[in-house]
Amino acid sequence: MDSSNDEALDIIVTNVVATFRTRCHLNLRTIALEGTNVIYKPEVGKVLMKLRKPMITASIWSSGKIICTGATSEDESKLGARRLARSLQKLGFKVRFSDYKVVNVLAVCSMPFAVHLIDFTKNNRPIASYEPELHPAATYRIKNLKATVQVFSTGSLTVTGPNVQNVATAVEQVYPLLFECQKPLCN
């Protein structure tokens, strides 16, 4: 970041994705019928079931993958991922929590600055790419980190990557190259 402009940047991380196994067959109609918050798609073979507190959606399968989505932490999905597995033990399955992984990490951060796409794009013409007829945003990919940066004229950004800390380092290393494309502001 800019000496002179020594601004903390909030970095609000929106959900978190990871999956998990039971390691055991589970019998989707037994979830449906006798667990709550669940809605049964028999037509793609899976359940979704909604917990609370946290505030995560999980998409079962009979093979025993489960897939959760909405936390705001790693720490939070982990905690649900773990009541998840709690409550389908209730419900008299074998469950043997295994094989957590986050897989995807959203989250949304604002420059204190709008940024002139065209010309972000021009400098890092690789690695960025800005199509305004398909998308208002423009794309900036980091193959180190796996992480996906959209950055909009607003100075909002859109990060997505495989944790908390990469989307962390993305925004970091992309800040200097937004910073030397910023709109000058109007009077």
The other form holds:
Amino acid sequence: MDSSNDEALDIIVTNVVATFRTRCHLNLRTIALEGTNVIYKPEVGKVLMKLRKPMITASIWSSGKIICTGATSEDESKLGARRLARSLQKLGFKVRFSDYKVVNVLAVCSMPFAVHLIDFTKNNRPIASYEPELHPAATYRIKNLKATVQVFSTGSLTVTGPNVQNVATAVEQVYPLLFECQKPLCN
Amino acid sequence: MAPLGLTCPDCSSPNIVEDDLYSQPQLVCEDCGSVVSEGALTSDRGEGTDVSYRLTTAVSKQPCVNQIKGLQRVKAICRILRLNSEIEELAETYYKQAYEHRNFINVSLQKKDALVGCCVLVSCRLRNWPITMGTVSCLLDTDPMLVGVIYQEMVKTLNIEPHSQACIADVLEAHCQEYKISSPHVPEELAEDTKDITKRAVALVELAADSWIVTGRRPLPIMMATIFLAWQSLNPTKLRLKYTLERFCQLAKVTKTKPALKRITEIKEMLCKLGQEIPWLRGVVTPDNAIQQVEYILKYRYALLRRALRTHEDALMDAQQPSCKDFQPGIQSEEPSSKVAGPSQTSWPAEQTTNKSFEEASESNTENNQQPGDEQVNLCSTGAQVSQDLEPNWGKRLLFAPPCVKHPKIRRMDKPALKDVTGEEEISDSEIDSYIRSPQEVRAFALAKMMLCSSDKH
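Follow the form predicted alone with the form predicted together with the partner chain, if you could.
What follows is the entire complex, opening with the chain shown before.
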């Protein structure tokens, strides 16, 4: 999705995490026996089911709560979730697709310039924090968007947020701050 | 044995023995078992109470034993690091606050130990005293990651705004003291005064920071690399140049870190680029003979940096000029190269000085060539597409860029995302059937599982 700036910054969504409920108890053993592409984990109490198209992995709990990960867009995630609910229906459970919610979106973006992290952190205290001994990226948390942007010195960004719109807004907000810190201040 | 003359009041037997019940001294009759007399249950004990801290209902809570011990550890660490009293008091205050906060009161003892170090760390940061997390985790003998996690939690909980990491130059001075490389410890040819090494290493670190070697990296390997190169360059004899990093670390009695080798290579590369610009040098500067030039490079570093950037700009412009001249009408056989695509990428707002004149020059060229018609535009746009597919590496165009941009890892192409998905489409039965086993498959699977289980048991 492009931002509304003049320059075209490619924000690539790499992962969408969504949850939904089936409103009925699910027998994990039945699912493990009669479903293909499933991994049963009795020690944790869940079943992992993988769909091929869209490429999605779902964690299914016996209470009927399901978490879907691996989609590359919100619509794909919804399609995958519905497909999953349909398969469970076919297996014989009285499934009702309800409470579908996208919980987390992960996107990456690349700036065409390097960012001097120490200057970036100095200019944006306390929203930005940078500990080179712990992690090579500076973390910028935007409270009102509930988004976290991790800025690497190579100009790559990793953005996580509750939905794709917030993620795009977060990149737009952070771009001018990064642009200022292209070169080390002492030069 | 009981004192003489005592008899049991019940059975009048003289056999009375001392038999302590837990910590209470008692005199007991041996024959009938009755207690003749008993002493005090408790004695005066200094610290701690008989009721555990969690269950106490005292109105004014005294600090619990672990908190007292923690405060003592804070004091001890401050004394070891020879911090001034201001930092010590600040650390103690923060420890008290954090310990009693609900986020930390119930954590494990290991985390409370890490909290001790974090309080010292935060106080040093606030008073601009250079200290690294590595030092703190070394003193506490804990995992540095744990210290990091607790540090971030603590800063968030107590709403502290620490200044960011002290710049490496300050930490370097303290770090240099560790290296036993001065006269009494090593032979004369290899000895160097710590102050000289520190000064030169600081200059090297600043130069490395200007060329994107420092940002995003851990400080310790960089410090080790610069100290090693400083030591070599202060007296670049054959003997010293032959020394590898490993031998140097053995000599100076420090533990080598592996990334330091990579940093040394990167710094040497940077020195080569700058060494090329020295006017009175003839011949190529290679990583091997760059060390001898370090003194001049550091002395004239700003001038050399400017010259290097200008040379790089000129080189780029020269490379650009001939390909723009080829931009003649009617050329379909010409393959659009990634450099031709440069002008179409002027949409980047980047105003890097290396690219600015490059863009201006190429823009004027394209304006001259735009009359010949649409073929030009097509060539330009297809060029843009080709180059975007190849993902032009802007890092390669710059003289100094972060090393992983200059040498990017080759990424495999990810699967393209499903297009035109709305999320509300119809799902056909046949699709779903592919995810469900048929009854025969189920039976076969169950049988196989049973056979595997039984064979496991045997």
